[in-house]
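Given next, in structure tokens, is a single chain: the form predicted alone.
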Amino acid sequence: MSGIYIHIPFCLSKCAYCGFYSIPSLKRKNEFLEALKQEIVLRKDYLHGWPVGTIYFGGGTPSILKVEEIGTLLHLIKEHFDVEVDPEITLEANPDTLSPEYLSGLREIGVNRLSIGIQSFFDNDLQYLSRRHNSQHARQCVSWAKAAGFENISLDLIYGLPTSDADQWNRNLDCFFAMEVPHLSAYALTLEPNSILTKQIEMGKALPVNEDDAVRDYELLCRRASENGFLHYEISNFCKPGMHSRHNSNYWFGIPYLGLGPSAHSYDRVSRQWNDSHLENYLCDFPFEMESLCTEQRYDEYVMLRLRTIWGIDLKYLKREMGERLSSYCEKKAQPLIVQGRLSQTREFLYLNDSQMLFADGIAEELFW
């Protein structure tokens, strides 16, 4: 199986947080779409002829596109590509382009499955992250959403806000459960070097981020997902059994890949590469930069991205594609951080005790080649 990826880079407006390429102005919208497509065409054979059994648009804000747009992208893609009989096809959203009319258009045409970036159901959260949208619409895009026949619908919250104390994030977390969907991905706010709110904060006009809330509000997050019955399968994605992101597990399991639009990425297994960053650059020529991965650096991606996962890393599945060596090399390094308490081993496979979690990169690197 593989999975296509396309980067819808407008937005309405630029939310202060962001660090995503994006572009808040919908002026050069019509002359994307036409590179987009000339794009899917160019690169029809990049996946080698796997399956696609992914579909995802991302942004940016995908939701701006009318269905009709959004209906001639996946027409084009299942035009040229080898799609599965029933792919998974993700649309992030954002409420306040949302529409009962909108939804069950999106439904027509095949879109199965909705990532909503809700963020917060309170005000003061969203005007400190200058999100467009306030509580009423959180809510109610959920209930348009289940009405057009969306079951597989996904929400995203952002928590360490300076805005939300404990008692606030934990009533964000009841507002999540009351609408009986069945995942949830939650961040902690990223300052980004660049991002409009970084600079809010440099200059004293917004609120400084404390850590330490973060952590807090992430463990309260950990024990509510699991007494209210969701599997924490990745460091910021919970889920009801059998409800996890097909796409997102792509890049966690390793399997390729392929990035349409500017700054997008591609995996084919054995190089990555990814288009440039800059509309105007993407319009011209599609541009692109490529890395050949040798299989250490290969290793090294692996253990980084399994390691955020349930699954963990899987000892059989190193030696196999890897080799002895690195197989060896993992384990060997490994056994610090079991006697530390920080990993756990079972006969084939190296995993996160549930403390760990917030530190995976940290040790992920304590394991690298």
Ligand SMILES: C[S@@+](CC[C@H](N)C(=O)[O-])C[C@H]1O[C@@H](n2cnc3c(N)ncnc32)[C@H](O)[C@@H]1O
Given for the second form:
Amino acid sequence: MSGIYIHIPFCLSKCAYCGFYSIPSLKRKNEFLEALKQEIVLRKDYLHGWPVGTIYFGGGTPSILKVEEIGTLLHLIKEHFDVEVDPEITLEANPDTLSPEYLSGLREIGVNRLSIGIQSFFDNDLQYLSRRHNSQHARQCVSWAKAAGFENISLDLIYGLPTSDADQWNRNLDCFFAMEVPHLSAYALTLEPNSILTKQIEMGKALPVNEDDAVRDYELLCRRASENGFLHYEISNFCKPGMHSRHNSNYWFGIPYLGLGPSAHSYDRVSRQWNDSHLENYLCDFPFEMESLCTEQRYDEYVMLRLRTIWGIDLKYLKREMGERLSSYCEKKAQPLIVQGRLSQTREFLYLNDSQMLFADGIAEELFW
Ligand SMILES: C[S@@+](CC[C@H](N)C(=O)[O-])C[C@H]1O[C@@H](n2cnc3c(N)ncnc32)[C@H](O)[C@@H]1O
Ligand code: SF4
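Okay, that's the form predicted alone, but what's the structure of the form predicted in complex with this ligand?
What follows is the entire complex, opening with the chain shown before.
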């Protein structure tokens, strides 16, 4: 099995908190689409014929594309890759770009999973984040998506916002659970080094962020998700049984994927490569950098990715794939963390419980080679 990720680098405007590379103008969209089509053909052999089980349009804002444009890309991918009969096809969508007609069109061309960037169901939060939609539109577009026949819907929310106290976050979660969608991605607000919001806060023009609020909101999130029958399968991801994102889960299981578009990453079990992130360069000749991974790098990466998930570190897998030396090293480094109650162990697995998952990156560093 394998996956394909397509990065659409355009947005209608730049959100204050966002640190992702995206261009707030559609001027070069057509040029980009032509280049993307060329890249699909150029890289048709990257996946060595492995069947493609998942296709993911991420961004930026993929939902600025017309239905026909997405359809053409899907068609080309199916022509040049061995796509499975019923692949998971996800599109990241911003509420302000959605309408009932657009959503029905997406279903017709085979998009079967939507990840909608709601961020909050409250207007004061949405204004702080400088989002283009309001709370009413947030609710409405979920109903439209359902009416268009989408069952596999994920909503993105952001917590730890200074505009929201614990009670408002709780009511935000009420809104989410009332929507009866099977997947939630919830992220703690991160102040990205070059974002507009970070600069505004530094100049005293926006409310500062308090890290303790994120911890408080995270605890409530974990509790409410569990009460509502959601499985907390990755730090930021929660789902009803069986409704996890197949595409993103494959990253955590080391399944190969091809990334198309500026800044997209690819992995073929031997090496990683990443496309240049600037549109100008991408349009010239698809420059990319590549690195082959030595066993120690593969170990660090495995530890980091798997500790973020409910599946944890599989010690048997470590031993089989990376040798006795690294699996013993991992077990030895894990002992003090287990004693401190920061890490849990069963006979074959090392994993983090709910409350520790928020600190996964720091704990992983202590296990690194
Ligand atoms: C790659 S973004 C693209 C999604 C889409 N363009 C949108 O904004 O709705 C995916 C998600 O990352 C989250 N995100 C982006 N920047 C963030 C930040 N600085 N802190 C927390 N979450 C962030 C948001 O929830 C967003 O929906
Ligand atoms: S948060 Fe989403 S819509 Fe906003 S600038 Fe970033 S990628 Fe674009």
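Just so it is clear, the model here is predicted, and its values are computed rather than measured. Whichever C-alpha set is largest while still superposing within 1.5 Å between the two forms counts as the rigid core. Positions refer to the first chain, counted from 1.
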Would the C-alpha of D361 be classed as shifted by 2 Å or more between the two forms after rigid-core alignment? no
